[in-house]
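In structure tokens, one chain follows: the form predicted on its own.
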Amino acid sequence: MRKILYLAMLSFVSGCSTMEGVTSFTSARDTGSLHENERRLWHEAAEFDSTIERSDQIYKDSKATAYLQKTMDKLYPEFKGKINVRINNSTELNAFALPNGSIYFNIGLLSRMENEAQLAAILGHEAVHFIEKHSFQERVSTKNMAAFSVSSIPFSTLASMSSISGFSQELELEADKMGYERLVKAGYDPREAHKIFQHLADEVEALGIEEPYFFSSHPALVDRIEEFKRLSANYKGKGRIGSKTYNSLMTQIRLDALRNDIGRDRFKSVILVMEDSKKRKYYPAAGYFYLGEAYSRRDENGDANKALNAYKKAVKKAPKFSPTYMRLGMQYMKSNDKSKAKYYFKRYLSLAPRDAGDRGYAKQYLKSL
């Protein structure tokens, strides 16, 4: 496995020149015909797709997946049955793009978008990087090259370095161009565009955070909002936003993330989305408990009245997620409030699966009270 993600690495970082003679796909026949250094690529990045399904990397919703496919082949229509787009089931603000025409999409950056306009802007961007041939006009340089033969890659680097650094600004640049004239073409609102582009940016000032985001770095991101607005302000049209259907389908992969979130001690992500109410009204009732538990994560002063609050707004707001009863029984057990923790173990128990882990658990909670 080392030497399939190593080799894999070699398609998506930083390269040191671009190769010439190189042609860009017009059409879906053109990738029947490629040149033998292509053909390698092709199979890296094919051997880096087996890679991220062994590793259980892949969200299985196939609503939502086949959801993105259909944008995309919107966008591009020529190209049918040659991009394929798949949900990655990370929590990073990302997307990236292989060069054998997959794409992959974070429930992380999908949580974070509004509605269909906005998702089609970064499908249009990333299909630019496969049909331009990107990753074969960019090769790795020696020093990187180096650097990452010491040892084997963990997925969620990999995956970072193949949409965030893999690529030159001027191909970042050309991706942003292309991309907005398919997102005009095919009757999407353009003005959307620079809207996830301005989430992502006030998500890393807000949390001062360091790892690679989507398009890179904070000034990077500022540029990108720029542009797109640059790019969107003589339209007049009224094109296509699409924000119903897409947060319908948007609402388990969102409560996932937070879930997921929570899961990699991420909560202060968990707690910028859920006390801010312009993000928050994109989320199902049931991010309450999330933002409880986010709140018992950090166990800062005054958390644990914060988290008790926010649990009690999830019963409230989402009185049939079980998940709620169960945090608030342990609540007041601790508490030594013997009635509440009571009602709220059965309450549980009402609600839960069969199968739920934590059965087992207020039964036996319920027996000590």
Second form
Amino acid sequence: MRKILYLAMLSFVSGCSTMEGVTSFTSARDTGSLHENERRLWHEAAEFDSTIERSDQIYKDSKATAYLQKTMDKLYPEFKGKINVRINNSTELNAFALPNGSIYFNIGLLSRMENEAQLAAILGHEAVHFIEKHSFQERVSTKNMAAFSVSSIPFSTLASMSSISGFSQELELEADKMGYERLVKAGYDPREAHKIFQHLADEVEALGIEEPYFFSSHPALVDRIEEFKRLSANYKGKGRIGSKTYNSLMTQIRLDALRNDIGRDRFKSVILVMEDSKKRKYYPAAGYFYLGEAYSRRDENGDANKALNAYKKAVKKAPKFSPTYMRLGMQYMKSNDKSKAKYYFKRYLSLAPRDAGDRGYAKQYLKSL
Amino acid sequence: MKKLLILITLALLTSGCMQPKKWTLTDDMNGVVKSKSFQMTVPERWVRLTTPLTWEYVEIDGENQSMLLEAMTVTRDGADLQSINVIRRYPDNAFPTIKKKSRASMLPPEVADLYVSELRKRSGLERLKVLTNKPAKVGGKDAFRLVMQYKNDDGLRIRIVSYGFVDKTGFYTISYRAPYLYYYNRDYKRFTKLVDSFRQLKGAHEPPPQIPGWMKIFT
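Given the form predicted on its own, corresponding form predicted together with the partner chain:
What follows is the entire complex, opening with the chain shown before.
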């Protein structure tokens, strides 16, 4: 029944791609002539961009950012220079578009994807929100025109009118459909598209969390997966998948995402990723250290041993990753195994950078042993 | 119903919930501030709360819960410009947002990690950065000294320095928070003097108080 409703909605969407009175952009040139009310919306979006920039929320990785931008330009060459992709230093599984063409991709979502085709599927979707002026459409459709008479509109208003918190189901379906077409047109393998949604659906279920923002108002993930599978069922081409470049650029991002997850106490997410061999294979071996941290944080029966095993694996598979030695030193010191504790603290000091935060502790503990 | 309302109002007026945030200017007569569990010397000509706060609301999984604590705030120009907070949390709710207890056996770096996670989760400041994390001593106990920083929405750098330690009576922090621009450096030395003056008192070893039943009505 749910599927029938979904298909009915999709056919409705395909019949009315733009709302009456709101014309979509056809190329970058169109963005030069905006309706006065639209200009206000763009102004808000620019303010939002500045806030994100000023408050240090941009993840600084010029190579990865350039790669995301290049992928976007491949999908929408006619909008080159108008759609700007940035990486947001947040582990939430989210990506969002602002009405002025700024697109933010969280490191949390980037680290969960497996290749360029999957990246392109999300970028393709987000760009449609900009091109089809979905923020503007929602304002018009909610008859919220009074808001335009206010010169300074709070960011929360903008957030509710951008894909940060998701659009209506019809607009999300439109973005899915048009994004999919672009994916195929740009030469990507569309059979990859459903995989990212499947991956995230697994995560949402395993963690017992509410669907993250990216999906909050979207059609249910399961319907979406089925629809993407249906769309790509007859695809016979040999589209680009692009695993190698993608995964080499994501190495540090994945490690930082794991570290940030631990830093925010999202240990369940780390355990989910690092205990699943299909997911773990995309992560650097130092990820085992964060698995150890995650078990230490969870602190259930048997977790102390699981943490110790994970740290040992980290030593074996990522022998130059210094934080593991510090943790092992501390563990052995607490269990009064002085010789092992000394060994690990010494190893830590020999490997850790001179300005590493924990050096002081390691020196102090070595002295006391 | 009327009786219940009167009772609630009376309870609020006579208890911690309506604790008036009265501030007093410190001078050489009242520079040493004593709470139940600790004492410290507050910089002269700064203002401090007249009585420590004894509980707070903490949002856990979207719901407000009341938590016992002992907290003292001092400032010179106003809490937004610079503030020093001295807080004792009881072992069972040492890190309430991340639902972790404190144990006397925890090492300072472990405590520091939990503390940062608690701050990030509670404030929503995923971008809070740890600049340094070094060993320290507070009141003769092994402690951490964390220097953290974040930029607010206007791009202003806010720096936080926290000293913290755990023992069997709970988790103690002494934190200084100020905009890096002008205020941080100006008042930092006064903060370190306050840290040096910190002493734990015998009262710390008394059993923790109970949260009054009426307070739970509002949580």
